[in-house]
Each structure stands twice: as structure tokens, then as C-alpha cells.
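First, one chain by itself: the form predicted on its own, in C-alpha cells.
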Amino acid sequence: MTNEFTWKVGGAQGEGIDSTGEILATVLTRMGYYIFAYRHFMSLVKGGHTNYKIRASTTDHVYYHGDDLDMLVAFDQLSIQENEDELIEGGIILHDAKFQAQTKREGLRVCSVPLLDMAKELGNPIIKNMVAAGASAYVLDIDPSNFYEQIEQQFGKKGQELVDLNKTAFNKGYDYIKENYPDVRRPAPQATRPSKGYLLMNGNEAIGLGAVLNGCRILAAYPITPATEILYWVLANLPKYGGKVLQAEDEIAACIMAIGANYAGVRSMTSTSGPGLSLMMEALGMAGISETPLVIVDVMRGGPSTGLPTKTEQSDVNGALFGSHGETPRVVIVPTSIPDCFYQIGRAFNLAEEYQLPVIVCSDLLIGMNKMGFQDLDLSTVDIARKNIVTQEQLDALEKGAFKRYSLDTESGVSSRSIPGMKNGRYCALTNEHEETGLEIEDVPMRKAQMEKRFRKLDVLEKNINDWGFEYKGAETPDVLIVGMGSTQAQIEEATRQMDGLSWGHLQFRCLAPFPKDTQKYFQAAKKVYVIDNNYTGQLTGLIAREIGFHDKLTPVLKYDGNPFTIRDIVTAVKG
């Protein structure tokens, strides 16, 4: 028996897709599974296709939500005919009855079930969810008990009437299914860890928390999809911790505000997606140039333009590593996973304190909406490293006026900066080119001085990027080496399982400015070169080709439809 299975259920958008996924994952964590939850819908409000997909496994953590499909409850034919593919030899369609199934392929197994009409009953058709989970747990094999828990968890504080209501309807659909189709049966494989204990959260949650835990005080930011979710999370959490949250009237404003509050000596952060991004650029030279700390959280989507709001693609790369006017030192960090949203959101903290630069992390949307069970974070990792901050004693030891705010004399390119409010410090942030102390100047040396000074920071962050900007496995003279960047590392490294016969490496890159020189060598070893690109134009391939060549090795393999890579997308590409 296989130690996974995978469970989807499709409608229409508003007939509670969502919550009908979030109890089975709920239930599921909670049971002792581990699982990826996957969010697939359209940016509207009511109508359209929406689906929830779960991948539950019982033996390791699992951050992707799978190529197959065991069983699929459809609240609509569109559900049918969009999903059906996906079905294993065997898969189970479980359809409400308010419609006749059609299905084009053989071999599946359809149960017709009155999941509106048995919520009418109860005098409310959006229980119908309640029902679905019911009939779901009988076909799982799931006992009923862990699904009630939920229920009194979720609808508690609502009164014991909701509660009840709410098992009458799950026990209604368990029961349907077990009278009417006693033998279709998807018995989900025994979970064997410790049920408590475990998290289930998604990528913009992990960043909230790791923003709020690694001295974030401020959020300036303008709700846009796919990255809304993480002010909601901020906007509940960060007062707590006596943080502010702000919401801007636009990207340009939000950005702006983090500005001036870093500047003002308070870790801060905007948070936005692609059209937001491009608003930012003028305010990023600004924190360029006026070296203050910024940190900048992107969840790609779709684009160009409004483009696919609410589905996955990471073609912002080029935007992050080049946008703005003029030359600004950068850094753009790109999470593999959700927990290592957690990890690399401290990162970028310290990264724009230290080094006085705007950071950018590159999330996407596969990471961002999607939620998956995994163990504690490792909060040992939070570091609040607060460097290059003069302190007062210095300040009282100098001259009065004589402290340099933007001082030549450093190897690193960071000079120290004071905060407002300290005696004798510097308090200038102009955006036009300026001399030492912070005035205004076009003096043609000084320019070329100040300009060398914030590009030297990169050359000492060059040399601790290649400890973690990137992750290898494989051999060490491959046949065929599969790069990706962020994201795509799940069904990347799943492919490898199925490359049986070939000599294969896997490099994924977690940092793409200043780029991990040291990859180098395994492009070099490497016979053939295969780079998974979520973008129409190739941009990591680009980049690769641009920082450390091998044009004639290189072979991007592209996805642009809204979907992420799937393992069979990529065995195939490298296979054929």
C-alpha cells in the first residue's frame, strides 16, 4: 500500500471550495498526516472554477501537492471536466446529484450523492460542505471522531445548535455513501507520527510571523493578491507586539512609509506582488541611494499587467534584479518552501541592516496561498543582528559636526549610521547624489567615490552568499544538472526519484543578486543543462547565461499558463 493519497474538491467560485478543503486539512494535521494544501482559483468573487487539492502522506514532510488524483467530490461538471485527467485507473468521482456526471474516461468509479439536497434539509444549502466531508470520510475510511472534534473547535463559540447542525450534516453524508456505495472505498494509509503539536500554515504566514519575530515594527503596505495575506496575518499579530500596521493609499506610498521608518530606526517592511513592484522602483532608488534599510516581500503572480491575479508564475525576477532607475546594490532572496519563507524573511532583515540596501524576497503564489503541515520552526535561527548603528558614546566622542554619515573610509562600502534623535549625529537622506556628511554635491570625484562605495558592499556579500544563496544534491560529474529557483525545488527534487539510468545533479538557487558565483563549478561538470523557468522568457536562464555563461549547455524549460511545474512536466522535459 502506498503511504500517500490525494483528495480534491471543485466548484464554483463561493459555493465554499475553501472551507470544505480547510476542514479535511485540518482534520488531517491534526490526525497525524503530513500535507500540502493547494489553492487553484480565479480572481473573482462568485463563479468560475475553483478547486482544493490535498496530498497527505504518512511517512515525511510533503511540499508539493502531487501529479495524481485519488478522489475527487465535484460540485459542478465543469469540476468533472477539469479534473478528471488527473484521476489514477480507479480514481473516484463522488458528484452531487443535482447533476447528471459525465465523464470521458473509463475505469472510474462515479457516486451520485444529494449533497445540496440533504443540506436543504437541514435548512441550510451552504452546509452542503459539511455533508461532502462526511461522505468523503467514509469513502477515506477516516473515523467520524476526528472530524467532530473539528467541528466543536471550529463552530464552538457559536453555540451548541451550530454545532450539532454541523455533525447532522457530516453524519448524513457519511452515512449516504456507506448505504449507497458500500464498496467504494479509498482507505487512507495509517498516519504513525505524534498528532499534535504540528503547524499547518502557508508561505505568507510564515513570512508574517518571521517578520514579527525578527523585530519587524512596522508593515506599510496595499492589499493586492497573492500577498494580502500576509497584512491580515501582521495586522491581527503585530500589535502585540506593540507594532504598527499601515495601509497605504498605493504601493508607491506603502513603500515610502517603510522607508522613512527604517530610516528612522525602526525594522520595517512593505509587502506586494508584481504591479505593486513596479510602483516601488522609484522609491527603491531612493533607499539605494540613500542607503537605507529596506525590505521588500514580492509574491509573484501572473502577469503582465492585473494578468493572472491568482495564479503562480515567477516572472518578476527581472524586475527585482533590474528595476528602478539608475544602478542601485541590491539583494533578491527567493524561498524554496514554506518554512523557509520563516528562515529567510529574518535573512533579508539583517541583510538590509547590515549592508544599508534594499532586499527583496521573491516569493510566489504556490508558496505564498498554499498551507502545508510541517514540524516547529527552529526558532533558534532568530538573530536580530542589528549592525552598523553608531552608538551615542561614539557620537559624544567626536567633534561637534563631525560625524560622516555617508564616510568613505570603509572597505566593506557601509558606513555607520546614527538615528534621529542622537546628539551630534546626521540626519541628511537626500535622493540627489551627496558628499560625505549628506550634503548636496555634482563634484565628479565624489560622485565616482560614493558610487564605488555602495557597490563595494556587494563584493563582501559575494563571498558569504555561496553558503547558503543556493543547495546542490546529485553526483559530482553529472549527466544532466536540473536548476530551478525558489519554489520549484519540491517537484524538482521528487523528479530525481524518477530518473532512473541517468546520472543527475540538482542545483536550486535561493539568492539571485549577488548571484552564487560558486555554482559555477557544477555548471562546468555537468554534461547537459536543464533550467525550470515559471516564465515565458526564460529569466533564470538569462540570468545564469548573463553571471556565468554556458549558453551552449544551457535548456531552459518554460511554464507560463498560471500552473506550477509538475514532476511529469519536468521528467519529461529532461527524459522525453
The other form holds:
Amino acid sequence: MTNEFTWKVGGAQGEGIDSTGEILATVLTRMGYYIFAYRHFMSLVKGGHTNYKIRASTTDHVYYHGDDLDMLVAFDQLSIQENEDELIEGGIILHDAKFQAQTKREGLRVCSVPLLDMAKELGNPIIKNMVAAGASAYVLDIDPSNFYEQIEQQFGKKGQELVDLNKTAFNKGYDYIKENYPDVRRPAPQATRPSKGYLLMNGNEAIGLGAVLNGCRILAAYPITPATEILYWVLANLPKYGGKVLQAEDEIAACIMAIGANYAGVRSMTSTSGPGLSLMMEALGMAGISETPLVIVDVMRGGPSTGLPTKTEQSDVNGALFGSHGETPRVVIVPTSIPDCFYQIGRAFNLAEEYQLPVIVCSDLLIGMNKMGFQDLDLSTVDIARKNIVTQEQLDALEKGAFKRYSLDTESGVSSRSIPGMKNGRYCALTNEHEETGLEIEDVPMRKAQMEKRFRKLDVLEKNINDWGFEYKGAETPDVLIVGMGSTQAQIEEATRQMDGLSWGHLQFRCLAPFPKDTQKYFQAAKKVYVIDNNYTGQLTGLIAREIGFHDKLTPVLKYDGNPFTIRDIVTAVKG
Amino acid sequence: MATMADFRYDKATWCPGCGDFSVLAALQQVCVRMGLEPEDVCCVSGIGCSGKISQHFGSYGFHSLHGRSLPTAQGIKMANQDLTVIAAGGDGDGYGIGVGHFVHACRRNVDITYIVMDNHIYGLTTGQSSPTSKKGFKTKTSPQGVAEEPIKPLELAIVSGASFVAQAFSGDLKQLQRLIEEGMKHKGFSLINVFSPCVTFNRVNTYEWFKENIVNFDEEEGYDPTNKAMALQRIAETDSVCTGILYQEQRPAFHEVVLGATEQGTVKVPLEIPNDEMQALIDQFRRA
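Please show me the structure of the same protein in the form predicted in complex with the partner chain, now that we have looked at it in the form predicted on its own.
Let's see the whole complex now, leading with the same chain.
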């Protein structure tokens, strides 16, 4: 495709790979490119191999970093070994002259650039990232003025000296390639500068931002990759709105603090990843039976146990759907993209509060920790709808002590709650089965009635889930249906562009519980269904079979090596 | 003004003679004496006999999970510091599964009063050893006697940074009331460990046993509860069988020092952010 290009920088962890990538990502975004930036990293602080890939397009939003690579900047030999297979025929490697580059591929253009030496000459080895940026800019034919502008904005406050140093480093890299490898070019397609700046954001930031704008005022969490950035962003931005962030002693405490805070009337959440979600399972039941709103964000990573902490997977879904002891209604949302993280967290708060139940938002590392550029967020979607809280007037009108927190007299299954501090609204939220005022009971009819009341919420919810719980594109009655959940949206959509001649449909789930049953008709029509499941056991495939059947049509397409699906994976599975 | 009746709710289901009745009564009396209204108090409990207190107490309440009364209570206090928050539970609940939360609540100095009804045994599950059971104590799960050293909640609280540590006895209602009141008035985390005998399953640590063995530091001349070293030494000398205010220090409560501290409870801060400020938050991500 001529409207896009891909670039990657690789090296040892701790060598400034991310900052090198960030420079280019920022400049490209400022220039009006849509980008997706992907970080490949390991669970260690220094050493190993890490890389940062950017895919840029002049015309369309980019939701995925792409299967192929046009140009690689290698800080070490390992970066070549690990990434050369991804390079296109005739692809370019710029490598640091500090080592002799070896490649098993033929037809690549390999350029040796003294990145580190030039940086050292300037008195600061760290600045090799700017030398690499300069060298890349020549190859990509990007006007240096774009970088100057960025350098001035980034370092201007720290003084002219630093600005000049960075510009010099940039020019050194640019000039070196120009003089020594003048013909090694991969001209980037021309970007048209937008009228205003694009946003560059990852899914974790989108979740944090969405939570704060949608009225979340307490976050209790425990640090865990790949969810920690949610904690960082909220910590940096919530206190000025009177909100509190607490780093709890563990995930059990974090989740239960969020329940306590919600019970006391504050929109609150916790954020975590797989191992943390496991610890929160008893709390999930606590929120369910006490009918306390709760939002849990689970940024999924490779499991089981501590598994692959820096790699992506969609394998917490069964835990989110069925976890905890006993049975409790819950909502499980799987956002389909980085901007969607923003929209779905707002929805999560409203649903949790309206239906007084836990809402689990399962994002994953692919969209959680990686960045994408996009035009804007739609603020009109921010709608803090506080529902089903009694008013003081309603409580005043009751006889003393007559408030029934768990009243059975409710069609929707939701009984209005009071907030501590409200007069005559006293109740005890109980994790034991209870009668209408909250007193512990074991009698048969009441137990049944309370269970039925709690699950009645789903009847109402199921109706509204079909409006937003999935997206469908393609033929009205497709022969081949490709199905995915959450973040695999991008690759499936791109794969369908290579499905010429096929009658195809693409169904992407955004909500898994309650299950959007309106999707049935697409399964009904299809002769063959491919389920793109980023896990070993086919969790989405299993859910579909359980909810609507079609066992004989479902072919799971599984990936569990820690990497996101490629477009090629999907095309190959479908077209053979 | 609220009366005792306002702080009563439902009939307590503890065994006749259970020490927990005194704790409930003392708590109710203190709330009345302090002029508190039921809607401004929240009592959070865990699981076990002691956990029932949140149902029997006439304020807002949360009967949470085993060992989880403190995180629940801290979440509530974070949400609304204007509430008087009491966490309550037993020794199994608080010093077994909940001991991690206990240590962290002490160091955080959240302004809640934590009342532990300590009977040295698991009552509701019919008589197994608890973390505070004395070494050698025979129960259903320790037929040859408990092999481990007991948890020492008083010392643990003090070294963990609790700013108010007291111990009371269900057989001395007057002192129990006074200590609960002092704990509730104290700004910061207060532990009141209460010897609350289990008359059904613990035949060793009975009312009589406590009466014979307790040393009352409140009546001890020269005892200085602000002296940490003295507190630790004297508690050890009595093998923790002592009552009174054992340790107290003045230190800001968590809600006063937490980032984003507000004058009023978080629950009262506005949820809507003005449009221009929402834009400013988004603009952090704008590359232009």
C-alpha cells in the first residue's frame, strides 16, 4: 500500500528504545499521519530485547501495527535477528556501527551508522536516539523542520542549550546517511497536516481519562503490568477534582476498597491484570450479593499464573464471565480499540450504578499499552447518569426504619439504594443471603425471591446490550463469518479487505455478558464460522456454543504465543 | 438527639453469655453519649460470630467477607470522611486472613475505630484454634495443643504504626465503654482489642480467668501511653493480658494527608467536570 509505511527501532531494554520511538511517533502525529505504535518488551529492567514499531498512514486511522516492516533501526545484532523476518523485500536496516551487522536475508539494504559514537562526540551517549531519528528522517524523506519544531516544544523550557544539542544530534544522523548512503530511501507518503492536532493515546490512558470524566472519584489499585499506567494517569489527574487514588496492599484490598467507596456513594473502580483479577473473585461476589456498583478494569496479559506479563492474550474472559463462588449477575465488556476504551469505561460506570452490579472491562495489552493517533474523542458521550438512589424526600416519607434496601417490589430487579449519611435510610449491606431490609435469612421463599430479583436485572440489560454489544460489517447473510472479541477488531477488519470473491461477514463482540443474542442471525446464515480467539482453549468459541449453539459451524482460530493476531494469521485461516 | 433505641436493630443471635453482647451495648451507649446520629455512623464487620454486629447495630452497616472488614471500612472512609466508621470483627477474621490488611491499616492511619472481639477461638465454625490461641491450647484442630506462637495484636499494631492501641474486657463494661469512646474520639487508626469470652467453646480463657489475670494499666501509676518503648515492654511483661489505653500518639489521619485531600467527604465533590476542563484533560494527548 502506498499510503502507509512502517518503521521499527530495536535494542536492549534500558537503551532508550521507547524514547526513540516516541520521538518519531510524536513528530508523525504532529505532521498529520495516523499512527499505531507498538511496544515489544520483556519483564526485566535492563538487557534482553525490546523494540518499538510505528505504522503510519496518510489516509486512514491505524488500529494495528501491521504484519510487515519497511525499515529497522537496530541498536544491536539481536534486534536484527529478532526482526529481520518481518522486513519486506528490499527493506532497510540502519544499524549502529558499534557492531558488525549480520543478516540471513538477501536483498535487504544494510547501512552502518555510528549512532553511539556521534552521540558520544556530543558528550551524551543517550542522545543517540536523536541521531537515529535524524538518520531515519533522511531515509523516510521527512523534512527536518518537523523535528526541529518538536525539539523546541519538548526541550524549549529546559533551555536553548538542550534544544541546540538535540538539533545537532538530529542533523548529524541526517547528514551521515545523506553523505554515505544517499540512495537508500523509503520516501514516506505525503501527509496532509490536519487543521488541529491529533490525539496520541494508549488504551490505559483512554480508560483513566474516561473514568475521570465520567465521575470516577476513587481508584484503589495495586501495580501490575500491563494495567499500571491507568493508576499513573488517574493519580496525576484525579486529585485536582477532589478524587483519591490509593495504592492498596494487594488486589483483594483494592477491589474491596472500591466496593466500600461505591457503597458510600462515590463512583469508584479498581484496575488490574489476570493474577489480580483472580484475587478479586470473592470481592466480585460481595459486590453481587450486596448489590453494590463496582467497576473492575482487567488489562489482560498472557497467563496462566504470572505467565507472560509483557505479552498480550485474551484468556481472562472465562474468569470474568464465570469467576467467583456462587452465582451473581455481572456485565463483561471487551473494548474493541483504544478510543473505544474511553467510551466503554463511561458506559461501565453508568451500568454498574444503574443495575447495582459489578461491571468488568476486559481490555488487553495490545490496546492497553500501545498508542494510536486519532482525531478526537466525542465528549457528548459523557453522561453521568446516577440512577436508583433514593432521595431524602422519599426516605422522609417512610415510617421510621421502614426503608427496604433489597425490596422485592421491583420489576427490573433493581431496588433503590440509600447512601450512608441519609436520614432514615439505614441498612446493612450483607454478603449473606438476606431479606428486604438486609437481615440475614435462610428461609426458602425469600432466598429464591432474592436470587430471582438479582438475576431479573439481566432481563432488562439483555435488551439494551444488543444496541452496542457487537458490531457487524459485511454481507447481510454471509457464507463465511469471521468472529472476534475486543481488540482483534483491527486485524479482522484488515483481513476482510483481502476476502475478495467471498461472501463474508465480520462480527465483533464488545459485550460478552449478558450475551448479545441478536447476533444469532449471522451465525444462522453462515456456512462456516471462524472464531478469532487469542487464547489456547477457545474461550469465545466456547461462549458462543454455550449461548447460541452452532457447534458444527464453529472453527476456532487460536493464538497463544503472546503476540497479537496478524492479518496473515486470519487470512490464512479463512482462505487456507 | 438519638437514643439507645435508635442504635438497636434486630435481636442479637449470640449464645447467652457471649462477650459480644457487651461490645454491642458499649458501642451503642458511646454513640448516644457522643451525640451521634445513626445515619452518620457506619459499622463494618467481617465473618464469624462477631461479624453479626453490623446487623444488630442500628447504623448503616456492611457485613463483608472473612477478613475484609478493614478494606471495606477504609473504602467507606475514603469516600466519606464525615462518617464515623467503625470496623469490627473477631480474632480469626482480623488476625488470620485479615492480618495483612490490619498491618496496612495501622500504617495508613485511616481514621477508623477497629474493635476486635478476641475470644482466642473460632466460635461460629464450632471451636477450632485461632491466631491468638495460646500455645498448647487444645481444640478440634489442635488435639495435641496449638504448636504455633500466638499473634500478638497489641504489639503488632504498635510496631505497625497504629496511633491508638487499647485493650478492654467484656467483663468490665465501664472500662470497655470508655476505651471505645476514646478510640472513636482519637483522630487516626484506633485498635480496641476486646477480650470477649466464648462461653460455648473456650473453657480456658473464661470471664473468671481474665478477671484473675488482667493487669489494668489505666490504674497503674507511672504508666505513660505515649511512651512506645514502655508500652511494648509492659505489654510483654503481662503476656498481653492487660487492659487500658496502651499506646497513643497524635499524627495526621490518612484523609488529611492523602493526595487530593478535601475539606468534606469525597462523596460531596462534584462529578461533572466543566467542558473547558474536560477539553484541557484531553489536550494533554494532543500533538500539535
